[in-house]
Amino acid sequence: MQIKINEQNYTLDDHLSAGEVRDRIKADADLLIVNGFPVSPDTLLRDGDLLILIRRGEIPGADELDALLTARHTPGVHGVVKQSTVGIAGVGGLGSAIAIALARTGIGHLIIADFDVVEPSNLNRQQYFIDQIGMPKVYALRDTLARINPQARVTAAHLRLTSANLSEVFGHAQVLVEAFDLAEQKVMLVETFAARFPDRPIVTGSGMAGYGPANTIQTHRVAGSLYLCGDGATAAAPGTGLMAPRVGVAAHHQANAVLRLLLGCDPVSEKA
């Protein structure tokens, strides 16, 4: 029979159990997964099955992890994203979630920039932990991303972005993500980057406060290569706070727009 074991093709005798194959291929594996489901060692394998053998606590090697990601994303997609560089300006509620989504997608190089530190109030929507309170956000997020995807290279810039240092920080980014809080910061970032790198896309966010319907958050093309994700209206205000669910919806709109741009697809429509 023909089966895949940890995403590699094998030709084996018929009527073998998952445990028998484990003993031949990876004897120290204590978790056996067949076609996405944990199974007992006496489970019989069939032609075409996908068997994953894992030793609990073991970190996959670079080649094995790459093979596993390739299988999930398809070779063509993974081959592009792992060679890509994405910049993220601001790593609060939007930026930290975007960075995690892109790291899980297999982006090869993430440039993250923010001057802020983790505060207790951030934990209601931002991708940080209690034991990271007081740390610069970019360093805390870099540590988290390394735990998720150690193959992703993360450049962490702990500074306040200005028109003077923007090119130095994000000069290698193929796509820039705007994830600031303040309107004047957003304008500075978009205008400066667009002027210096007119052919590179910018994905910005606006309008995701409160707990209104998630379906009102959409991705729009504003002009040229500038895209906006959000409802464009619902800003944080007394009685309308920033909350994890809706901020997360907007963040993943932005992450998906980045992925589509890297793959040569229109972030707004089905056309390429």
Given for the second form:
Amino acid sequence: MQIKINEQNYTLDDHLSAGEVRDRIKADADLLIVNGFPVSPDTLLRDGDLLILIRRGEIPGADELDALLTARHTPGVHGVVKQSTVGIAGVGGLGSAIAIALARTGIGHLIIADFDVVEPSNLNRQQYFIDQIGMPKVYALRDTLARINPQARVTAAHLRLTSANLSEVFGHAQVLVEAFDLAEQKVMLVETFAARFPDRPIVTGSGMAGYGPANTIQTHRVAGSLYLCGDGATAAAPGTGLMAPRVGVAAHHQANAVLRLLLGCDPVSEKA
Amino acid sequence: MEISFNGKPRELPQSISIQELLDQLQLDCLQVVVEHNRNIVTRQRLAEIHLHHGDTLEVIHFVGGG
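How about the form predicted in complex with the partner chain, since we already have the form predicted on its own?
Full complex below, order starting with the chain above.
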């Protein structure tokens, strides 16, 4: 049988178990993953299987890292997403969480843009750290993403996005994520990008303030290739703050919508 | 005349512009994205485009926070 072990091709006898193969190839591995799912050593392997052997606590070399980082992905996903470019406009509570989710998913190229610097009141919901206070958010986030997945290419644009520069900054983005704070900025982004690139999907966030039920946050298709994640109504306002749980729910709706679009699936329904 | 407004039929006077309709509905054009017959309309053109019987209009209101 032909199987792949840590991204290398092997031809092995039939009817071998994952544990027997582990003993031959990487005897000290204590985590065995077949086709994206951890298995026991006595699991029989079949032709075409993808086997990942990991020794817990060992930091892999660069050549193996890509395979090991994506060992739990559904097979077939990584090959598509690593060829993809996604733009993220604004890296506050939504954008920083979306960027991290997409880097973990193995998106090949992320373009992140924001003018702001990390300040203490961001830390209640945004994916930054105390030792990053004062840094431009795009550079702080680029550092964090490199610690998670050095294979993900990150283009960091420290600037204020306007209708004049937006299409240039995100010219290579197949999908654009809107992750701004102000409603007027959200509208500006959608109008500008849709006018320039009418066929490219835009995934927006609207309505995730407060601590209302998480279940009111949904993904909707609101126009041709325009998607909206959120409850559509709960604005950040005096008396209604932005907090990590609901902002995180909305951000991950957006990240999952991006992933589904890249894989050719409808973000809203089960159909492919 | 009748148009489809956010998926529902709506009766309107003849030859009203999108901007006039937004004003009637007290919607702030800075906070809405307008899709007219499946094309997103930039803010500058809202007053130029007049609606016709059978048109489809989607008005998506955005709120702040992110």
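Positions refer to the first chain, counted from 1. Note that the coordinates shown come from a computational prediction; the quantities given were computed from them, not determined experimentally. If you superpose the two forms and keep the largest set of C-alpha atoms that fall within 1.5 Å, you have the rigid core.
Residue 263: after superposing the rigid core, is there a C-alpha shift of 2 Å or more between these two forms? Comparing the forms between these two forms, which are aligned on their rigid core, residue 263 does not shift its C-alpha by 2 Å or more.
So, does residue 232 move by 2 Å or more at the CA between these two forms, with the core held fixed? Result for residue 232: no, shift under 2 Å.
Could you let me know the angle, in degrees, that the smaller of the two rigid parts turns against the larger between these two forms? After superposing the larger part, the smaller part appears rotated by 41 degrees.
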